[in-house]
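To begin, one chain is listed below as structure tokens, in the form predicted on its own.
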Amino acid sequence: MRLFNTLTSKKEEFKPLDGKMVRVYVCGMTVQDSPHMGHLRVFTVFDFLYRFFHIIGWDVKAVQNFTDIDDKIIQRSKEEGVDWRELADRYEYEYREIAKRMNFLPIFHPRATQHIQEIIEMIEKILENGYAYVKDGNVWFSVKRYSEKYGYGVLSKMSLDDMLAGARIEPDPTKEDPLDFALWKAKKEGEPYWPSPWGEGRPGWHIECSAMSSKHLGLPFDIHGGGRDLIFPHHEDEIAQTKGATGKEFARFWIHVGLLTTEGEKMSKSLKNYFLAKEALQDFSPNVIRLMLLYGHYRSDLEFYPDKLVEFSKAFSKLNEKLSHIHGDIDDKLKSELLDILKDDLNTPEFFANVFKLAESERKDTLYTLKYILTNLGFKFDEDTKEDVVLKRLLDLREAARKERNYELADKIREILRMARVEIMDTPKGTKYRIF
């Protein structure tokens, strides 16, 4: 198994650390609004993975947060006049029932705020290390000493000069160094705080995944991953608090997923060019887009646009006509020659025109075989789309119309459904249909 590893901008072979099993830490969801097809991509890429690494024999503990504290919560919370908490608590329940929906598998969900003494503790080992300072109550981590120690920028491969350039720098009086963040930020009014021994505040949003990850899955562990767009700064930051605190790696590996696009820019809830994951499911059966969402590299830059899914509902309509009540054996020659494909970074092009090629096959050792796979990836047969559930109705109420000699609406019916791109063929068999 070989992965992209973005500390070392190579590919290199992986294995787990502990015999068999994987630790995973990925950055989740800041629930202070729905998550868009953007967030969907990334965590349909690790449920991916995960799937993978069960089939090919290891197990996997994975730790997923939901940010419940940050600036954007407490503004979004001031805008609609509810309470913080009530805001998060809304879309943590919206993200687990579109995770269920999607069919990920059920992982570990940290929250920030059920770890406000582990972060405090992670805080005062910076401090004792010499790469902090407290000023007016806000605790800052110095990146200027910590550079000159382990050298800050082996995640992004910026310089500070770089970074100084184009970074989102926070701007504030109490900072000695432009660069510097926060760990620690005093309590402001109207804000909530928790006492700390710097006077009453809150975490720095960066600190959160250091110290939930460190918790739940130890130092080093095997696999840190998120949206490309984290890399620089929250992943270098992540990096930068955890070895400042224990000196320790921290992860091995780390996986970053391609942004997804619209008309080239990246979706983001800033730019107001996202697209609800919710509102996709409502048109949409899950396994259309996470077919969609997995068709291209992980590592490259998605385009979407809505017609996207009409596009792939037609593919996973033929996929699921030929898969969907197939039995026999496995290939277990075909089923290791598609692993293999997977196993060279998740090479999901390679392996989606390889499925879809012997899709086409007659045998049904191969299709069984093909079905195997695509379950265990996270794929459902063996069960109708909304599209197929509407397209089957037409089909008998066409039968039910030839049947009763009414061929004008049997007619209408063949008309609408070949505007929707649907051939009928009356054969000795039975009617049938093509997709073109």
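Throughout, rigid core stands for the largest set of C-alpha atoms superposing within 1.5 Å between the two forms. Residue numbers count along the first chain shown, from 1. As the structure is a computational prediction, the values presented were derived from the model and not from experiment. First, how it differs from the form predicted together with the RNA.
For Met21, a C-alpha deviation below 2 angstroms is recorded between the two forms after rigid-core alignment. Core-aligned CA deviation for Glu415 between the two forms: 2 Å or greater.
For comparison with the form predicted on its own, provide the form predicted together with the RNA.
Coming up is the bare chain, nothing alongside it.
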């Protein structure tokens, strides 16, 4: 298949290094708050990618970290008067619940603080190789020294001068150069810390991903991904640290997911324009959320508004109506045509356009092929038509009223159900409903 590689800025032919098993590392949550739809988009895209790899015959070893120690967790723990570990546990649990609801494939989730040893070892190697220096219990990565050997900025395509030009923050006085970044931060009063050869302290932001990815996947591995906002500095620094420590190639392909926007602007906590994943899951099925998030191409920004979930509820209902009870044989030709679309840099918009067109077919094999592929890509049919006892009794009541021509009552029941976001359809085969 072909994938767009941020490293080379073009689509390239992709195959797993060992020919069978794709090794992927995705930057996961910093567990300091509830995941919002923007986070969910990234993880939905990667779940879709893993599932697609499986369909075309590759195994996947996916690692997605939880960063459970960082400035914001510490800050929040101070604000709330709650131990930082408790906060991290709370939001890790929230993420796992959401992942389960979303029908994500189970993958490995290492935690930063369980890899302090590996992190320290990696920093020691970087120091040995001369790309870092110790100052007052801090360990800084020397961007200039590293850059002379390997070139810094290969991913973000920025020159050192470019980066300096935009430097907006007061450099830390213990840094030799404003571009340098922290590998290890000296302990501050009241903050969590671990012992290290440089004194008590904690890891810098980027190093945990370098340590965990190389430990669990080996070097080099196939794909490293995350939100587009991580390209600089996070991913750039991961590359520098890993090469600085090992001299080896890091990830071959870098895949970055576009941002979820509201009114054109990035969804983020600071802009207060975010919509929580758990809110969406309260009211809409995972199918709807999955479809909505994948209906745009993964590399483009995607506009979000709450009504979009309503729109996609309707769209998914149509598919569900068509496919839920279908059985047949797989049309191999059709199957490979549809998969070919996805082989081109995961062109989900084109793929779903075809799905909706083909769903109008009367041919059982065509419909079953769609159902087969979509199910393997994480959708669940039938789910929205499960009988619910209370609902069924209400429908029986309404049916009785209709038989007595008590349309006033029948309409009242329909109206109430509508308010509860259940829509009724009277068909020759009886009353159907759908939850929207």
